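One chain comes next, on its own, written out as structure tokens in the form predicted alone.
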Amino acid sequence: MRLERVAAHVPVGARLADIGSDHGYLPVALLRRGLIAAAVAGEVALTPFHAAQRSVRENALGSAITVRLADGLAAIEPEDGITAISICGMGGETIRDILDSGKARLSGRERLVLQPNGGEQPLRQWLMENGYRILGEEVLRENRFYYEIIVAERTGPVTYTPEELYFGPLQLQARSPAFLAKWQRMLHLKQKTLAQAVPEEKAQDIARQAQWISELLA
């Protein structure tokens, strides 16, 4: 289902780079349903590299399909025409950390379509101070885990507020049953840490969110 979501913000038509692309089935799901034009896999590990080749080849898409062992964004040639980009299921930080060391690698023209599995604060963050909005936001629960699509465009200067930061501008605005659903198991955590003994600043810091958790709820 998190991938059918994600799928489903990619532009019909779309060049896509998928990195982290494990064992490419987003990008052979989209093209056996003529969703788009031509991808690349990315993958920096051996295993769901080959994986991700074998997927191509069952599929009889190597003409539409490329896969690179290469470390996230390097995976990316300007030739390939890029107008899309999907890097999921790893740590919003994981994924911050891709971006900002590929820069060079983006035109700036792309579609991100981003699911980290936590961290979205510090992703979003990032979005900001490089000039990309949010067009997207969608929360959904898969095997009691709760996970975030996050889909930006590079738009120019953009600002958030830190509790749109930390919970979605757009989220903030739908509050889906998904969306409440998810922070209120986040306050129940935040107020849990906070009955033990945690250093001062962190505890300050806790408080924080859990204060804005319960503003939301309420």
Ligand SMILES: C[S@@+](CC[C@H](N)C(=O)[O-])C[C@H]1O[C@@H](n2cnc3c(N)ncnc32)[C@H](O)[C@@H]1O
Second form
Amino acid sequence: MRLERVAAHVPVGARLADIGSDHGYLPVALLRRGLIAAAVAGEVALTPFHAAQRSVRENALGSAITVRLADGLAAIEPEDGITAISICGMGGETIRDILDSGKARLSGRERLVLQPNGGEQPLRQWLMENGYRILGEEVLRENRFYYEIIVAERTGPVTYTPEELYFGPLQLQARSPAFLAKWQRMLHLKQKTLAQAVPEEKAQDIARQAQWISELLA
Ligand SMILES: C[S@@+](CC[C@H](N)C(=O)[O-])C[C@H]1O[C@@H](n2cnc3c(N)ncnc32)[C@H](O)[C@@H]1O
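Coords for the form predicted together with this ligand, given the form predicted alone:
Then the entire complex follows, led off by the chain already shown.
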């Protein structure tokens, strides 16, 4: 379901770069359904790189999907004409670092479809600092875990408040049931942490976050 929701945010007809593709399921599924024109599946590690190669071979998609062993956006070549980039199933800080160290490979016209596992705030901070506007956001629950999807495009300067960076500017407006359930659970976890012995500085930070969450849910 998580990758299905990511797939729904990839524009029809895109030339997709799926970075950290692992088994390559996302580009393979999109191509099999005829929803994208071509794809690059990038992987930094050998075992998933081979798994992606196998998926592409077994689906006879070798002419449409190029699998590359590369670190982050180094998988993208200018002649690929990439119009969308997906980076999913990693921590938000890792996704941010991949975007930041690969900046030179971004044309600025790609749609970014990001699915961080935690670390959403630093990722949104990077998007803001680099002129990316958040155009879509989603929280979903699968197998007891909450996942976020962030869709962004470079539009020029954009400003988000600290609360918008923390919760997500569009989610703050929409307040979907999954979003509220996620933050109820997060509040419970923060309160549990605060009940334990934590260093003073850390406790203050967690208490501030708990306050924001309580205000959101009030
Ligand atoms: C948990 S898997 C997620 C796979 C798939 N994207 C998904 O969402 O189901 C993360 C994958 O990202 C790859 N990865 C991590 N850092 C990377 C980097 N800097 N460049 C390319 N791939 C990376 C890992 O090797 C791993 O296969």
